[in-house]
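Presented as structure tokens, the chain that follows is alone, the form predicted on its own.
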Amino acid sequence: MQQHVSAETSRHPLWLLAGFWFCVVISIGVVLRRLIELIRPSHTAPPEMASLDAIFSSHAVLTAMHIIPAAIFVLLSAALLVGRSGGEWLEWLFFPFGAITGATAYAMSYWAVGGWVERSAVLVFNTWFLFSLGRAYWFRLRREPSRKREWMTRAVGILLGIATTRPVMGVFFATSSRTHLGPQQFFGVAFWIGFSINASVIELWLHSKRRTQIHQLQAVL
């Protein structure tokens, strides 16, 4: 009976899986596009996009050090949280690649397109990401798999907020002719919106899942 409860409460709802894979696809797509741009810069991009590409190209090594580990971390997240691989070696890679991603994110914020508004979002959410990653590792050492998985899920949800910022930025780009806002004005706002959406959704889901587990356990007892 307890195994049945565990299986029921560990399932991911369809809407959460859809959102997760949506963010994964966007994240990997953004990384591939950025790597291609670093290796072979395009000369046909629109002016606003070209100016953004120039900013990242000005610190190409740091950009690569950030986005490559981030892409690996996202793929490891899919294998561990959705694929349920459970491989120890995957976890040994998961934590260091997450730490590298978080550390380089702080360095990347020095060239933040959106200025201090964007930097403040990075400071808040990247710190929360690294704290969650650290808590997950702590529970891993204490051999508490359910708590470890909870904090791993939280860390991944926060990190994928960078993918959620992309559609938000798309809206700003699409309406720029009306709002007259450029990337310097809306990038920081987009960061706050995107990361806030992911952080809120993952917290609400974890809270809901915890309540469901408690109710099902009470029914079993």
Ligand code: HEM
Second form
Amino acid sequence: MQQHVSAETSRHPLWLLAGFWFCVVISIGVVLRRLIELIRPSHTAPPEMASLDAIFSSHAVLTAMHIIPAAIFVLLSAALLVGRSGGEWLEWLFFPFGAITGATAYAMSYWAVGGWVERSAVLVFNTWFLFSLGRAYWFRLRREPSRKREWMTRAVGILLGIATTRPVMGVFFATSSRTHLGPQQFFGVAFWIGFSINASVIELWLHSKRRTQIHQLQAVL
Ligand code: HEM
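Please supply the corresponding structure for the form predicted together with the named molecule (the preceding block corresponds to the form predicted on its own).
Below is the entire complex, every chain and molecule, led by the chain shown above.
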């Protein structure tokens, strides 16, 4: 019966899966775009884009050290959380790649286009991400799989906030002729909005999952 309960509650609703894959595709897309730009600068981008590209090219090694492990981490997350190919070795890679992504994200924020507003968002959400990753690792050591999975899900949900910032930035870019806001003004706001959306959605999902589990257990008892 216990098995039945956990199988029922571990199914992901369609909206969550759609949001997850949306974030994964955006994350991988931005990494590929940035890598191509670092390797072969285009020289044909509009001036605003070109100046952003120049910023990342000025610390290309750090940028690569952030985005390559980040992309690997996102793919590992997809395999572990959605694909359910739960190999020990995938999990063994998940934690160090997550830690590298978080550590390099702090370093990247030294050049933050959005200044202190962006840095403050990185401080809050990246710390929350690393804390969640640490808790997941702790429950892994204690051999508590369901709590480990809960904290892994939380960590990945927060981290994918980086993808949600992109459509938000897109709206700011599209409306910049009216608002007269440039990337320096809106990058930080987009970071706060994107990460807040993901952090809230993942908490609501984990909360509803817990409630379902409690109801199922009550029905069984
Ligand atoms: C906790 C999660 C993360 C945080 C806090 C974070 C933070 C940052 C920061 C502060 C920058 C520099 C932005 C600037 O200079 O204004 C950056 C750049 C970048 N990050 Fe992350 N990052 C995270 C996760 C990810 C993930 C999961 C990916 C993709 C798989 C990613 C891909 C990139 C890319 C491609 C850039 C270069 C800028 C661009 O091309 O738009 N990051 N990140």
